[in-house]
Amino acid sequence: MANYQLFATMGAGFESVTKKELQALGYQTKTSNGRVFFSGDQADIVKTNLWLRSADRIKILLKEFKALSFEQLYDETFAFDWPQLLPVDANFPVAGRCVRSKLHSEPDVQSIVKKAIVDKMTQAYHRRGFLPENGQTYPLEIRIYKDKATLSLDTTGASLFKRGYRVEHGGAPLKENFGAGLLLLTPYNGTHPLIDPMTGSGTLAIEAALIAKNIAPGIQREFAFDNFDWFDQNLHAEAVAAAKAQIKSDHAPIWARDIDQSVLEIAKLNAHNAGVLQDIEFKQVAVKDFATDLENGIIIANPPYGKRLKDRRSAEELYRQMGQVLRPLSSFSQYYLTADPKFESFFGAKANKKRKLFNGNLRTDFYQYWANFHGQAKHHH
C-alpha cells in the first residue's frame, strides 16, 4: 500500500504531547512549527485518527515548495496530479493560511490555488471550465510559512476534539482533546485514583475514563477519509473492531464532583454517551465540603476563572478553599488549569512547574504540584 507523508496538527503547547502519543503508537516523528510529521499508509491514517487523544487533525502532505510570487504558487499547484486525488465531482474547499511570508493575502492565495486545481481538473477531465463540486468533500489547505508553501489534504473532517459524546449546552467547557492533553501531561494511566473536584460538563473525568479503559477516543465517529473514493473502506471498520477488543475494564476510582447538580446531570449524560458512566462516581459536593480517603492519586481541575471583578472575587475565594481542602491531601499530585496569574498565592503553595497553554485564545497556566509538595506561598493582600 502507498506510503504517505503525514502530519498531525494540535493546539499550541501540545506538540510534545502529540509527539509522545505518536511515538507510543510506534511512529518516528519530526516536529516543525506546530506540526508533528510521520509517515504511514491508509491503515495508519485510520489508526492515528482513531487513537490520538491530543491532536486536532491528521493531514496528508501533498507537496512543499517555495512560493515567492502568485505565478510560482499557481504553477507549482497546477503541476500536482490532482485528478489522481480528486474525482470529477469532488467538493474541494481550499483553506489558506499565510504566516511571515511575502504572499500574505489569504483570500488571494486561496483563490489562486483553487483556480490552479480547477484548471488542471477541467483539462484532465475535459470539462469546459466547470466542475460540479456536488460530490464528497476533500478538504484542502494551502499554508505558507516563511515563503515555504505546503499543500495538504485533511483526512479528519470535523476536528478530533469532536468525539461525539458531548451534549451541546451553554458555557465554555474544555475541548475534549485539550482535556486529554492535560491528562497526558500528568502520569495518569488508570492505575491510581483520579479526582476532579470541579467537573463541570465532565470532560476531564470522561477523558480520564477513556484513557483508563484504553478506549480509542475516535471510536464513535466518522472521518473525512470515509468518503474518499480511493480509500480502502474496510480499514475503518477493522480498526474499530480491533480497538473494541483492546478495551480494559479494571481501573482505579475516578471521582467527579461539582457544586451544581444541573451541570452534573449534563456531565452524566456526556459520560453515558461516551460509554463510561459506570466508570465515574459523580457526586454533588462543594469544594469546601470535599473529603476523601483515597490516596496516592491525581487531583486535576479547571476551576472557574473570574473575568469580571465580582466573579474574580468569588474565584479567588474558591482558590483559597481549594488550598484549605485540597492542599493537605499531599499524597496526591495536583494539577490546576486557570487564567488567574495569582492562583498560587490564593491556593497557598508554589507550583513545582507551570506550563503556559492557550485554551482557545485565552492564555492559561497549568499549575503542577508533585505529590508531597510542601510550602506556603506568601499571601498577597
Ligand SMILES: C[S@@+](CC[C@H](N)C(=O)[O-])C[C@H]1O[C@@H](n2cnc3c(N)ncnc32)[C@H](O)[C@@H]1O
Contents of the next structure:
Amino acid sequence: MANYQLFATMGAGFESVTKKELQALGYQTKTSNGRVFFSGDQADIVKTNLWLRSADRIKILLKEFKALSFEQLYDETFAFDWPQLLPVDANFPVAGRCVRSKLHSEPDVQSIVKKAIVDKMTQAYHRRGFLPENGQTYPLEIRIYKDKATLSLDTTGASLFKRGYRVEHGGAPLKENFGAGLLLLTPYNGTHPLIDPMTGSGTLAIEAALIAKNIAPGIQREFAFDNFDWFDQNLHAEAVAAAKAQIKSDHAPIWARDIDQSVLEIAKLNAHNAGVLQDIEFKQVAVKDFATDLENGIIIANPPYGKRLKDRRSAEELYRQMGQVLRPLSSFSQYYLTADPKFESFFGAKANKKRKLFNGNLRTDFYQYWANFHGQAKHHH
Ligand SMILES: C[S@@+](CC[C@H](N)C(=O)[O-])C[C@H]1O[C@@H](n2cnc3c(N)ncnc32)[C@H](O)[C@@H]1O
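Can you switch from the form predicted on its own and show the form predicted in complex with the ligand instead?
Time for the whole complex; same chain goes first.
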C-alpha cells in the first residue's frame, strides 16, 4: 500500500505533546513550523486520527515547492496529478494560509490554486471548464511559509477536538484536545487518583477517564478519509474493533467537583456519551469545603478567570481558597490553567514550572506544582 508523507497539526504549545504521542504509537517524527511530520500508509492515517489525543488534524503532504510568483504557484499546482487524487465530481474546497512570504494575499493564493486544479481536472476529464463538485469532500490546503508552498489533503475533516461526546456547552469548556494535551503534560496514566475540583462540563475528568481506560478518543466519530474513493474502507472498522478490544476497566479514582450543580448535570451527560459515566465520581462541592482521603495523585483544574474587575476579584478570592484548601494536599501534584499572571501570589506558592499556552485567543499559563511522588517524572517535560 502506498506510503504517504503525513503531518499532524495541533495548537501552539502542544507540538512536543503530539510528537510524544506519535512516537508512542511507533512513528519516527520530525517537527517543523508547528507541524509534526511522519510517514505511513492508509492504516496509519486511520490509526493516528483515531488515537491522537492532542492533535487537531492529520494531513497528507502532496507537494512542496518554492512559490515566489503567482505564475510559479499556478504551474507547480497544475503539474500535480490531481485526477489521481480527486474523482471527477469531487468537492474540493481549498483553504489558503500565508505566513512571512512574498505571496501574502490568502484569497489570491487560494483562488489561483483552485484555478490550477480546476484547469488540470477539466483537461484530464475532458470537461470543458465545468466540474460538478457535487460529490464527496476532499479538503485541500495551500500553505506558504517563508515562500515555501505546501499542498496538502486533510484526512480528518472536523477537527479532532470534536470527539462526539459533547452535546451541550456549559460555562467555558476547554476543547477536548486541549484538555487531553494538559493531561499529557502531567504524568497521568490512570494508576494514580485524579481530581478536578472545578470540573465545569467535565472535559478534564472525561479525557482523563479516556486515557485511564485506554479508549481511543476518536472511537465514536467519522473522518474525511471515510469518503475518499481510493481509501480502503475496511480499515476504519477494523481499527475501531481493535481499539474496542484494548479498552481497560480498572483505574484509580477520578473525582469531578464543582460548586454549580447545573454544570455537573451537563458534565454527567457528556461523560455518559463518552462511555465513562461510571468511571468518574461527580459531586457538588465548593473548593472551600473540599476534602479528600485520597493520596499521591493529580489535581488539575481550569479555575474561572475574571475579565471584568469584579469577576477578577472573586476569581482571586477563589485562588486564595485554593491555596488554603488544595495547596496543603502535598502528596498531590497540582496543575492549574489560568490567564491571571498573579495566580502564584494568591495561591501562595511559586510553581515548579509554568508553560505558556493559548486557550483559543486567551494567553494562559499552566502552573505546575510537583509532589514528591513523581519525583522522577519532573524531568519528563
Ligand atoms: C472555566 S470553568 C471550567 C471549565 C472546564 N474545565 C470545562 O472544560 O468545562 C470554571 C468552573 O469553576 C467552577 N467554580 C467557580 N467557583 C467555584 C468554587 N468556589 N468551587 C468549585 N467550583 C467553582 C464554575 O462553576 C465553573 O464550572
